[in-house]
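Taking the form predicted on its own, here's one chain by itself in structure tokens.
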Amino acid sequence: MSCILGLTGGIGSGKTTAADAFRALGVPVVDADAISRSLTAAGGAALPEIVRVFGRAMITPEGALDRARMREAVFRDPDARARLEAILHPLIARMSEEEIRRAAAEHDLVVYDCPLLLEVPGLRERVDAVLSIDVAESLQVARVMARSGLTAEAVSRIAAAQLPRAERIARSDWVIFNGGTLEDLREAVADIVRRLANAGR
């Protein structure tokens, strides 16, 4: 039986290189922002009910949605977030779903890359084990900084909006404290494969 694990982390956390890290040692990522953005960009499955919703005003004019527009209004309007998480979410975690089985039917482990696993009802139950990437808040700041020209303000804001770090690690099987090298975190990654590979033995 193929074991699931949960990645999840903060923005800036370097979730996105530990899960490239993962795919690098041959391990199949499933990754459910790309699954996000596949059922937003123009003809996907969530835009006609985005725009029932939330109006065309959302919709670039190439037919995608305007992220920027919806980012800045859920961050303004918790009820306006919720009303895209109750479209997105269901979405997301089937397409998920049908992903990490057919993953799971020729590996012996598949990594879930998930922002939201620890936050969203039902998805930490469907994975086998949680590994978190953590960051000191400072470093969090600067990286997000260096690489979107968002504020540190703007920054600290999304961040507020997600999991608190303590709750994260709290919550995680695996932490990997990723403030040193691009290196370090590669070891970090390739010692859990190894961990996990000797513990299915």
Given for the second form:
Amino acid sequence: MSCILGLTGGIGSGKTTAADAFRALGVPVVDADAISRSLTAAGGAALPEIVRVFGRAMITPEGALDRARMREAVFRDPDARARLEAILHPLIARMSEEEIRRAAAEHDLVVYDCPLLLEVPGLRERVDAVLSIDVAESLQVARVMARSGLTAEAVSRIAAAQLPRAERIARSDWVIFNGGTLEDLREAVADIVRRLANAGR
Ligand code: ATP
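We have the form predicted on its own; now please give the form predicted in complex with adenosine-5'-triphosphate.
Every chain and every other molecule in the complex is listed next, the one we just looked at coming first.
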């Protein structure tokens, strides 16, 4: 039986960097964000239902979801957000499940990179263990600002809407504190891969 390891963490914590470290070690990573983007790209499986619920105005001339417009709509209206999530979340869960099953047929360890793993009901049950990437808020703000050009206030606001750090840690089986260098993060990932391999023997 393969181990399905859920990978999560707040904005800018280092999930993507950690996922890349797993890939570099030959561990397959199923990426919930990439699946979500594919569902709303031109021809994506979520688009017919999005058009039915929100209208054609949400679709760009190229036939993809107009992300800026949708972001604006859900930012102002929690009901609209709930309706969008009711369309996307079951599709993301189903496609993730399929990808995880395919990867698990060939690998002892599969990582499920899912930012909302501990927030969306029912997702935690789909993985065997949870790895959270944790980072101090000051570093989180600095790293996201450097990457995205968001203001410190905007980053803090996004972080405040996510699960509090202490709660995320309490609900995790493994935690990597990403306060060191990129090399430290890669080494911590390699350590977990080694431990899981030993535990599976
Ligand atoms: P998001 O939730 O916004 O997608 P994330 O959790 O996937 O973010 P990353 O994209 O991996 O986080 O990291 C955020 C930024 O911080 C990136 O620019 C990354 O290169 C940088 N970073 C991550 N870990 C470290 C580290 N240990 N030292 C220096 N920079 C780091």
